[in-house]
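Quick heads-up: it's one chain on its own, the form predicted on its own, in structure tokens.
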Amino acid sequence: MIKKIVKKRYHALKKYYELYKLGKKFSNDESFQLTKNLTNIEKTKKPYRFDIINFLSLTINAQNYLEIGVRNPADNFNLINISNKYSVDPGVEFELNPVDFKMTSDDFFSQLSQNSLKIPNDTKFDVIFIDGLHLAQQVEKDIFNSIQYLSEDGFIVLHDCNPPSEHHARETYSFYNSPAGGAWNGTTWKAFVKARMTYNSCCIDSDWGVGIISKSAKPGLNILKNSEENHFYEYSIFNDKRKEFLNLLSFESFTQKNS
């Protein structure tokens, strides 16, 4: 009886030891280490998105602000210094969901176009911040819909446009065994790069990449000319020419151009 117990425990311990060795092997893998380092570097970058939004709002004396994808308002929405602010979020990630419009962005823009919200459908927003579902197809729709309600001098701002590795740019958020862990930028970059083919834009190299889009020409913003170089949106090509595809700028450089 004792031999059976000892043997059973031995096999259990051996199994756990093999799992430990496997985990250690992955954690010491060069790709894992590089991705972890990139995550740590990105976390140190400042300013944050709300600082950039507040700077942009001052340059045009913004009066109306819309935020798509709020989650916890304390993270960004409450820190925006614009008088008239509106928020949209279906409440998937934050149970309390204290926003103005508890719905998806698609539903919001659909109802806004039908004049069935408390906001008149002729409203123009000076700054629209997009931080909803981080998948290219949805981000592209959010950009298209936002353009319709953006003031002529206004800005669309997007979070997560500069994924530091392809692990951060994975499509599936819940793949926690990725070297990026819980850090996730999704495929937002693809929608932003596509928008850059049409609109004046840039990306601030801070807070996971803060994209800026404008209908009009502004200092520091440009339109992507060589889009055919990455027709299929391959991450490796994007990574090699990241600065060009994103028009990647430091915040200091951008503020100097717009001061």
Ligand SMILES: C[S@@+](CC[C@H](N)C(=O)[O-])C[C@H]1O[C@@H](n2cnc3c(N)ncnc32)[C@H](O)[C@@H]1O
Contents of the next structure:
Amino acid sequence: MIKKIVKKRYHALKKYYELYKLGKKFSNDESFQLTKNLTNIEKTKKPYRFDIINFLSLTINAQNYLEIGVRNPADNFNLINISNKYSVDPGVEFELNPVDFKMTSDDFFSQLSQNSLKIPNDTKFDVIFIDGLHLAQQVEKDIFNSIQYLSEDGFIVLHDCNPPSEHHARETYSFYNSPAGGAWNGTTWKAFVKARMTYNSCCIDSDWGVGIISKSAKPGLNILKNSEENHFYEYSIFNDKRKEFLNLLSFESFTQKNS
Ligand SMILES: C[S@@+](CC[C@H](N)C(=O)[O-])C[C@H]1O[C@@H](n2cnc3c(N)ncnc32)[C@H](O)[C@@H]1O
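Alt. form predicted in complex with the ligand, vs. the form predicted on its own above:
Below is the entire complex, every chain and molecule, led by the chain shown above.
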């Protein structure tokens, strides 16, 4: 009997030790450590997205603001200093979801175009912050729809355009066992880089990459020369040419050009 219990305990301990060794192998891996460092570096960067949005809004005296993807309004929406603010979110991540339009961005733009929302379909927003579903196909649609409702000198701002590693740029948000852990930028960068071939734009190197798009020419913004270099949107090519592909600027150099 005692022999049986000892044998059982021995096997259980052996199993735990094997798991411990496996965990150690992953966390000591060079690329795992590098990715963790990149996450930590990104977290120290300032200013935050709301500081950048507030700066942009001052340059054009913005009156109307739209945020696509809000989660907890305390994190960004409530910190925006623009008088008329509207919010869209289907409530995937934050159960309370205290937004104006509890729906996806696709439904919002479709209903807006049919004039069936509480705001008229000739509304123009001065700043539209796109921070909903971070998959390239969706972000591309959000950019296209936002352009239709953007004032002539307005700005589209996008969060998560500068993923520090391919693990941050994974497609599956819920896979937390990658070296990026819970940090996720998705494939927003692909839609942003594509849009940069059409629109004047740049990306502020802070808070995971804050993309800025304008319909008109503005200081610091440029259009990416349409090259064949990365037509499959491979992360490694993007990584090598990140500065050019994103028109990556520090906030200081952007504000200097715009003051
Ligand atoms: C990253 S959070 C937004 C964070 C917030 N903007 C901030 O700055 O703190 C993404 C939000 O997008 C919402 N979302 C997911 N799919 C969406 C869609 N198709 N349209 C609009 N919002 C969506 C989620 O419910 C979630 O609240």
